[in-house]
Every structure is written in C-alpha cells, then in structure tokens.
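Here we start with a single chain on its own, the form predicted alone, put down as structure tokens.
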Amino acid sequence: MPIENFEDFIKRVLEIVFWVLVFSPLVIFPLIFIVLPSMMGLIGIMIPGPIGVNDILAALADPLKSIPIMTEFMKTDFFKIAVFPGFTWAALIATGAILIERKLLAKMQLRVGPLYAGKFEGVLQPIADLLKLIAKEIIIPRRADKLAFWCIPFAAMAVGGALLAIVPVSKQWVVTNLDVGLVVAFAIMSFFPIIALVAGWASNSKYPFLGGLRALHQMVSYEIPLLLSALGVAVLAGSLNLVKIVETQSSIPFLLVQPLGAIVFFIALMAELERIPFDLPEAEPELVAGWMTEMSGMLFGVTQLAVYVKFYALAGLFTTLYLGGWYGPQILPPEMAEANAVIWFTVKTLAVMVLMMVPRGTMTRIRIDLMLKAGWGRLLFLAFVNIFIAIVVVQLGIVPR
C-alpha cells in the first residue's frame, strides 16, 4: 500500500514497530542460547594458546580479564582480515574519504554542501546516505542477467579487499605478506575493468555497456605505463617484497631518487581509479554514471563502498612505493613504535587520497583519444627512462640495498 500523506506514514511506522516486537523473541532467544555459545567456541578456537571458552566467559563478567585475551586475539589472522588493516579499518577510512572529498569540493567550489549544510560539520551526512540508501528499492533491469548483476558489487569488494591483504601498514600489520606482493597487486588490479564490462554487459543497458568498453579502453592507455613505472621501484629495492621495499626506503623515500616514476604512477593510478580526469568510464554528463548506472539501493552502495575501499588501498600502495610507507619521525614514546608507524602510514594515504581528489574540483575531463595517446606516447617514454635512471642510481650505489 503506497504512503500519500503523514498519517499513511505514521501508520507504517507504528506497523513496523509492533512486527518487531512481535519477532524480536524469535531471534533473541536463539541469540542468548544458541547462536552466542557457538560464537564463544568459535573465538575460542581462533584464539591460540591456553585461553579457552571459561575465560572469555569471565572476561564479560570483569572487562580487566578481557585485555589479554583481546591482545591475542589481535594477533589472529581473523582480526587482520576482519578488523585492522582490513575490511573494518578499510570501511572506515574510505567513510571519512567521502566526506573530505565532499568538504574539500564544495570549498574549492564555493557550494554549500555538507560543509555548512550539515550538523557539526557534515559528519552526519554519510550516515544519512547509508539510511537513504538502505531505504531504497532495489530495482533489477527486466532483461538483465540477474546472477551477474548481483554479484557485480561484491566482486569489486572482494577484489578491494584482496587488495588489501598485501598492502603493509606496518611490518607486523600486513594480512599476507607475499615475496612477490608487487606482482600480485597488478594481477589483483587487473580485475577492476573486467568487473566494470561485466557490470555493464549484466545490466542489458546501453549507457553502463558503453562505461564498461571505456574503461577496457582505458586499461589499455595506463596498465604498460603503470607497469614499467613500479618496476623502478623493484630494480632500487631489489625485491618485489612490499615489506622489504618499505624497509630499504628506511634512510631515503624512492621519491626522491625515482620522481619521474612516482609521477607516471600517480597520473596512471588515478586513470586506475576513474577519477577526473579520467573518469570515462563514468562520465555523469554523457552516460549517466557509466558502469554503474543502474545499480540502486544498496547495490549502488556496496559498490560505492567497493570504489572507496580501493581508492584507499592503492594511495597505500603508493605510500609504500614512494613515500617509505610506514617510516616517519618517532612523536610517540620508544614502546609505541608500531602505533608510530601505523599513524605515519595513515597519515601519509590520507595526503595522497587528498591529492588525488583536487583535480575532480579543477581539471575537466581528458577525450579518450588524447588519453590514449598519452598513454602510449608521453607515459609510456617516461617509464622507459625512469628505468634507465634506476639502474643508474644503483649502480651509484645511491639507495643501499
């Protein structure tokens, strides 16, 4: 039955409410007797060492008796994942990211945005968008392939979240660390423009259909440069460990040594992420929102999700190419050292996150021609020579090794 008016509203809400209290002993119950003991077990298990279900038991009943069982069980591959540096942590960083881009757009452009409009400070306008976007509908195309279409949004999570698995915060905050971790990240990042041409092929639409060939077309203009821009970076280290190249930048920032190369792959990771000016794939003017056109509710806001959570992990990819990753000045006492290198970590994607979103309020869109033509012409020569000058530098024996 539609709402037309406030009482039809009221009405829903009242309705709503007595069904929840009606159900809610169904699910409690279960909760407190069935689902809550196997959820003990379960931590009891992933917990290493002599701590068992009784003593996670006693920890609710005194919070002092949690501090070590909570200390083991950060050390867990499952915290890793699940809390920090993953998926938690990740979810998180790209929320904040929302709103500095929305603040920092709509100063740039002197709009009133959330910079004003919200309370304190626009910090409630993400969490209106998720209530907004929970409320909604989700509407799935009459001819689409409905399979692939539902499971678009959490492909590109999954492919974000795998991203993050090798992308070190710290020497010991590093879900896998891989020895050949850089080659990993351009396989993981390889999936990201098959997942926008099947989103497009799945919707049967014409609009995300033309966002997935561009952003295939657009692969084909960065992805060499892109390549041969980290592999400078690989030849100073001498491995294709992200840990081990965040250690040997322990005295001197591959930023210094290797600027044409950081250059070549900043410029081609923000093609990677579609963000102006390189948003073809999306291009709201010409095809709506490209790709993601017909993706609504909370699809579209997985999806969104998905974006940001990348956008983080490869500003952190840079951060431990060029920038030494985690290493910083120590501002906290000696046995905080693994605190000082996350927030260093921190701070330094957050800075290129920023950076990477000043052009969307100053730069217009590049033509795909002009890109590719970039792409294999200026990019591309200039990898080849930031190569030659790593070689150089280590015969130099500039960067210790």
Given for the second form:
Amino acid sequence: MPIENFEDFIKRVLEIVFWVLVFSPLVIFPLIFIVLPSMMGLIGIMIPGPIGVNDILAALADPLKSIPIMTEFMKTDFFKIAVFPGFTWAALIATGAILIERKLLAKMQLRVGPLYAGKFEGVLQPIADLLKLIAKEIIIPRRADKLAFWCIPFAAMAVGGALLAIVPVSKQWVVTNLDVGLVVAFAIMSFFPIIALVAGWASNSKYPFLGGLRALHQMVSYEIPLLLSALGVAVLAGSLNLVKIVETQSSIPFLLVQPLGAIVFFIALMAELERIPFDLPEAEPELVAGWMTEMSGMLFGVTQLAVYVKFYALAGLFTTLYLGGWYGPQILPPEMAEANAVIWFTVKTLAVMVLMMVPRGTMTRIRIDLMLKAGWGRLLFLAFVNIFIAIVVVQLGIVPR
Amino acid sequence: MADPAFIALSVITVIGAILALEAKELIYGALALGLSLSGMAGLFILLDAPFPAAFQITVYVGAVVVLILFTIMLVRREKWMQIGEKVAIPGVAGALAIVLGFGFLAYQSGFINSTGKENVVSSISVIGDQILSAYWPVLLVLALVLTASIVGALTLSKVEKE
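Form predicted together with the partner chain structure, per the form predicted alone context:
So here's everything in the complex, that chain up top.
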C-alpha cells in the first residue's frame, strides 16, 4: 500500500499496531511461560520444589498462579540487573528525566512545544521523540570509521549501565555490594572520556573531533577534585562500601557534616555529566552537538538514552554519598519499609536531577580556560580543605562510625 | 586448573597486547592497550583483589590510555615509525626467554604449590594498616618520588613559558 498522504500514514500505523496487538500474546505468552523456565537453569535461578513445569503450564490458564513464579523470579540477580534497580528502571527514569527537563526549561523559557504537545501538559513529547528517532534513517559518514562508529552508542550504554550495578537503591535492592564500590564507581567513570574521544575521532568530522578533545580537556580539570571530594565521605564512613556509607548516615546525612565536599562534588559531577554550564564537549551554538554531531536516527537515540542513564546513576551516587541514600521518615505503613526506602531514594535522586537541570535554563557556558583554572585552582584547594575537615570531625568523634 | 574465566582474561590480555603493537591505526592500538589493561584488572579480580583492580582501571585505562589517545590525536602523524621484521623476531624471542626464565624460577621456588590461603588480604582496612605500620618506608619513598616529579613538572612548565 503506497503512502501518499498523512491519512494513509496514520492508517498504516494503526494497521501495524493492530496486528502487533493480535499476534504478540501468541508469541509473548509461550515465551514467558515455556521458554523462560528452561532458561532459568542458564541464568542460575533455583525454583524450589513445589513449583514445576506443570504449575507453569497451569499459570497459562490462570494468571493468578503465576504470582509465586514471579516472586521467585524477583529474587534473582537477573531480575536485579535487567529490571528493578538495573536497566529498565533506569531507562524509565531517564525517559522521565528527559520529559521533566524539557518541561522545566519550557516553563523557564516559555517554550510552546513541550508545554502543550499531547493532550495533557505535553506528556506525549518523549513518545513523539522516540517515534521520530526510530523512523529516521541511520546515516554514517562515508569516510567514518564504521566499526568504531557503530560501537560507540553501545559502549556508552554499557558503561552507563555498569554504574547502575553499584549504586544501592535500598539495602536489599543493590545488584553488586562491593567492598570498594566507591573506587569502582570512579573506575567506571574513567571510561566516559574515551568514548567521547573515540566518537569524535570515528566520525571523521571537525565538530565531533573538537568535541572529543574538549571532553578530554574537561576531564583533566574535574576528575581529581571529584575523587578527592568523595574521599571525605570515605574518611567519615570509614569504608568504601556504598551500602555501608549510606548506613553511616542513618542519623545525619553527610551533606550537613560536609557541605563543602558536597558542593565540590556537585560541581565536578555537573562537569562529568557535561551539563550546562560545563557542556563544552557538546556546546550547541559552537559545535552543533559536539561529539554526537554525526550520530543519526536510533544511534543518536541510544547515545542520548545512555547519557541520561548515566545522569540518573550519578545523581544516585550523589544521593548515596551525601543525602543519606534510602533513609527518610516512614511515610508508608511499617510493614512496607522496603518500598519506603525505594521511594525516598527515588525522590532524593529526582530532586538532585532537577537541581542539575535548573542551570541549563539560567546559566551561560563557562570558557574553556576558566574551566581548567576553576578545577585546579579552586575546586582542588577546596577538596583538600574538605578532607582535613573530615579528619578533624572524625577525630572529635562528632559522627558515629 | 583450567579456569575458563582465567583463560578468557589471559587471552584478552595477550591479544590486546599484540594488537596494541600490531594495529595499523594508532587509535586502535591505544584502544587495544586499554583492552589489555582491562584484562589485567580482571586477573586482579580473580586473585581476590578488587582494590588493585579498580585502581588498575582508574589509573591505566582512565588516565594513561586517555593521555596516549590525546597525544595521538594532537600529533596526528600516520606513519612516523616503520616496523621492520628484523626487529620483531629477536624481540619476541627475547620476551619469551625472559617469561620462560621467570616462570621456571617461580616453579622452582615452590610458590605454585602453596595454597596462599593464609596470606589472603582482601580487606582495604588491613591493607591500610599494613601500609602505615610495616611498610611505612615504602610509602615515604613513594611520596618523595611523587613530590619530586611534581616539582620537576612545575619547573619544566616554568622553563617553557619563558
């Protein structure tokens, strides 16, 4: 059926949606109830005795019977990595963050699109964005390095997702509880400039290349203050384990003990995330979109999602280090303590994200030489002062360890 | 004996090292070096030492490889070094001789037969205590070396400005 005008297009889309809705139960339900149990052995799930294949087949007829199977499934590592504190959750928050950011900026700058697109307050804007990106052709520059170019979005996504594995959403919901979680977070973060640099080089175009070089320049200026300001928290908590760091803050969040370190960490985090006023690597008026300029279609979509997943993960890291993670007043009934913890973590993380979005509407970009001066002249000095404050606080015994 | 994770990490490390030397494009060489160093970090994790593993990645992949990439992109000279066959063969032979020699010495020393369980230090606090008590001269020497290199770098940059 040739598509000649807009109505044909809408008809075609509706037709596709209809057939997908008709056929997807035929494919998805067998997949969930027959293929998944056979895969469970592969991903290390132990289904206890009472649940067997017969129960799974019975669950096909009666959905209520699938509840115990799902409860078992929720206890596995695979679920943690793929669904709840891991990828799907982060992707949902990232998509929400894109919407929030556009709406916030639209309110601050009186833009029309994100405020009124869709019936209610522009909620359909991210879906429209996604459809646009999927429909667009993927264009790769002729003289680009194809292998590296294709790898970039997925490498960015892998590194952003790796951060999710160590940030604890609550005491129970953490994918890997490492003894050296804080150092591992910095180890993962050190991959980001490589990705920006290789993306710039692989595109074989001057704007991405300049963007990549600027990403490196920026890393040189913020990486060390970032590490040193987080060191104060490690000194106070007496541990590099992120769960233990949160548990030390059960009575008082480190933001009140270490305001200086929190400010330095926040500023360096803004630079790490390449957000205005530190968005030199993707400066829009100068470099089109920096190291992402040549990305198109869904390659750009995946890269952008990776950037926002990283945004969520690092905001979660700030919450973990300074805002007391999942601790907060009990607002739900006492038997739902776990849900309460998750809600507090999410609320705090979203607050940090919104706080990081606000400068985008109000501030101008910092000059590149001032960035270096600020990083090495000011932030580094403040980070050292902060470490000494932490040592004094520990010696005086103000914070219980 | 044949732990698949160990074999996979060793293969990654060795192939990364070979690619780092042999890659036609310098950028791929630098990236392969990063791969090789990440494989080393994996070997540290297998040795129950996550702390050195994390710092291996932070320092070597995060700083050294990034600086190498930076230099390559700034200099941007494609064929500035010719690799001859003559150099490669004695080099490989020499490296093999050294590795086999050390391997033989290690085998002779009985190191392989010891389980090593009683010496496992996996907690960072234990490492910190050890560094500040038994190994304090090493720490002092390291600090002096770092200070000297910082002073040297500052002096060099001052000289270049004038």
